[in-house]
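This document starts with one chain, in the form predicted on its own, laid out as structure tokens.
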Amino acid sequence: MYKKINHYLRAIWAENIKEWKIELTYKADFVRGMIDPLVYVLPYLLYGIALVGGRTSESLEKLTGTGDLITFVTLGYIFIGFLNMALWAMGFSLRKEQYWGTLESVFAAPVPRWVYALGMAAHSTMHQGLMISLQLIVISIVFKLSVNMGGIVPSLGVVGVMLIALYGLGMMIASLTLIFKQGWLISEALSSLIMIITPIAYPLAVLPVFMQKAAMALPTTYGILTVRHFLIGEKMGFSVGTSFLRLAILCVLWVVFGLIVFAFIDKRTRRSGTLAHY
């Protein structure tokens, strides 16, 4: 068994340092992608600024117990990081792939495919951890946020919990490109549905009761919550002990589906013999 394992680490870490390879390679394109999300987030803070009068809301404060709107949307958006790597690193994976006619040796490894969809989640986890840091840092000089630091430790706990749940998404739509090959019609459709529901850069108490009904069905709703809870105080009508169970229920139910889905296609792929298809 130890073997064993020790075997599908050493797949795993060799799948994250291709992708390193890879990426390094092109270097102008690696630095674009560092800034994309800083320039992604910094309109909506200007907005916010400007619809307010400032960064901070009395209406903000009254619905989530606090007010600084610039802090609250920062840490909405640096989910949508790992939202992203759900759904388009690990779900756009296996068509990179084949773009690179190098699909079916990946799949020939002597290894489960999953282990193979672990390699891409650990460098898109690298990744977008190295996109949120240099993020915060440049927001935090710009607009100096104001979070409480002994809320660091169990917040990390929670974006842990979260992306295994979300890992779990990822190797779902991962699968599903090989039966519909343009698999970002799909991760953009999720992405677009799960961002109106999960709230971002506005309080859950916002929504509609049957999206907020909806939201409570997605780990990043709980992520999102329980860290701008244990940062800047925000209240979240359930207690932490409740936020971290259904986070980790989520967490099983979304990887033990996408498991299941993965699994699927993939047989279902290798027996029809439209793997190579493109």
Contents of the next structure:
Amino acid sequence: MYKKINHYLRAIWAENIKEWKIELTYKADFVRGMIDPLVYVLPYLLYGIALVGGRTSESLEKLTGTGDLITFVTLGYIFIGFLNMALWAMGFSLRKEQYWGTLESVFAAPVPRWVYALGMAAHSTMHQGLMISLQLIVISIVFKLSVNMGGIVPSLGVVGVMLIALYGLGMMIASLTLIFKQGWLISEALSSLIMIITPIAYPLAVLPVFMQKAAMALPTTYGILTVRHFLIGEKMGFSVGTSFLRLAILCVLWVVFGLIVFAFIDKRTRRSGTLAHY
Amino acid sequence: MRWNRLKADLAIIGAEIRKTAKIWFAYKILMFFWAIFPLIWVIPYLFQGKALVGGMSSAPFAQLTGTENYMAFVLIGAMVSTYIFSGLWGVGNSLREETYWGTLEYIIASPTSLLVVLIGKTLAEFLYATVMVIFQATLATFFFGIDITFGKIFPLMMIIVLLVIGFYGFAIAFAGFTLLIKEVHGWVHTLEWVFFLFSPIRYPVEVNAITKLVSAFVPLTYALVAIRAIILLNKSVINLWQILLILGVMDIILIAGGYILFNRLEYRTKKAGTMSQY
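To complete the pair, please output the form predicted in complex with the partner chain; the form predicted on its own was given just before.
In what comes next, the whole complex appears, and the chain from above leads the way.
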């Protein structure tokens, strides 16, 4: 048993290292990827400043208990990085293997598919972690974010639980690319819709009721609300315990659903002989 | 002789437009995506505005832009940016796509200038973007109450033509750049965020001294200011003559610069013998 776990861990690590090696080969692209999220958040912040004529919004304070729009939006925005991890980095990993012509070799390795998926997840998490850290450091320096330092450790705990649920979503998207091949449209459409219902730059209260209900099925909703609750005291409408409980349920649901869809599509594409089709 | 050449060039341009249209109709889902999603991408900005100001109008926003209606502001930005993204992806990336399809060598081997083929692609992209924008404008009129009357269409088209002439000049130079460096996905994304940050697509650039300064060198800034003045402030095109003049001068510089750069880059690629490399 121990030998088997060790074997799987080595495969996960090898997958992670392989991804880093490929990424670091294209240094200019790697640097650009680091700067991208930092630049993407700026229009949201500058738009907010233009709307209220400063960085404090009375309306936001009434809705959430905090009026500092810069800290509010920045903390929400870092979760786009985690969503991108699931929808693009993990979701597109199999497509990339197809592009490089190595998918069959990877799938022929003597490890279960989920081990490969965990390897991609490990790399994506580290990569996104690096990007988010850089984003937070620069925004903190430029805009002087003010957060409750005592909330950092519990926030990391929430993010950790949320990531497990997102891995399930990422696995589902990754398998969909085996069927749809050019699956960028699915990732783009899904990420656009998820970004609307996730309370990134606004609280849930401004969304129509049906969107608020849909948002409750997403792990990022609880992740954002709870992290902002810990760091800037956002009112959530439910307790921290409820948030952790719901996140734990979503973890189980998304991971099980992701694994089932992954296994089903994997079996179907191998049966139909279309695994190697580009 | 000259007349015959012009006739032949026009036939090539016509053929290129027909070919591009056939490719679009082969991927109908993509047409639907590009008609709808630019509007969907601005929905988070509308909810953010509602959360920050507690309504659909903002007095600080009016001080910067002349209009309190931030919803109309971002919707117009989204519609006009369709031309920019069609230029970047459709024209700038078009020769790269020909290498992807394996058809670039056939085009080069034909007795025509690559620049004529690019003009065909440019006109095709303009038609495509115009169809998308008309569809988006119809949606914006019916669902978001944006007032675009028939009397405003001619001045609006005049400004858009002035915008795209210069921008497509830049895109043609960029297409030459793709011949040389091949993989440009990263560059296109970087240019996308340059436009999002340094032109008033999503927010009034006047809110920050740096964005205000840099945006003065981007033609899209002037075009958006003029288009919003006509639609939202009911200004006559005659009152905007200074903006039209600046756009006209920028067009001359960008078209001449684009032509020279493209020819140089094409020559350099041919000399290096890397034209058909992927």
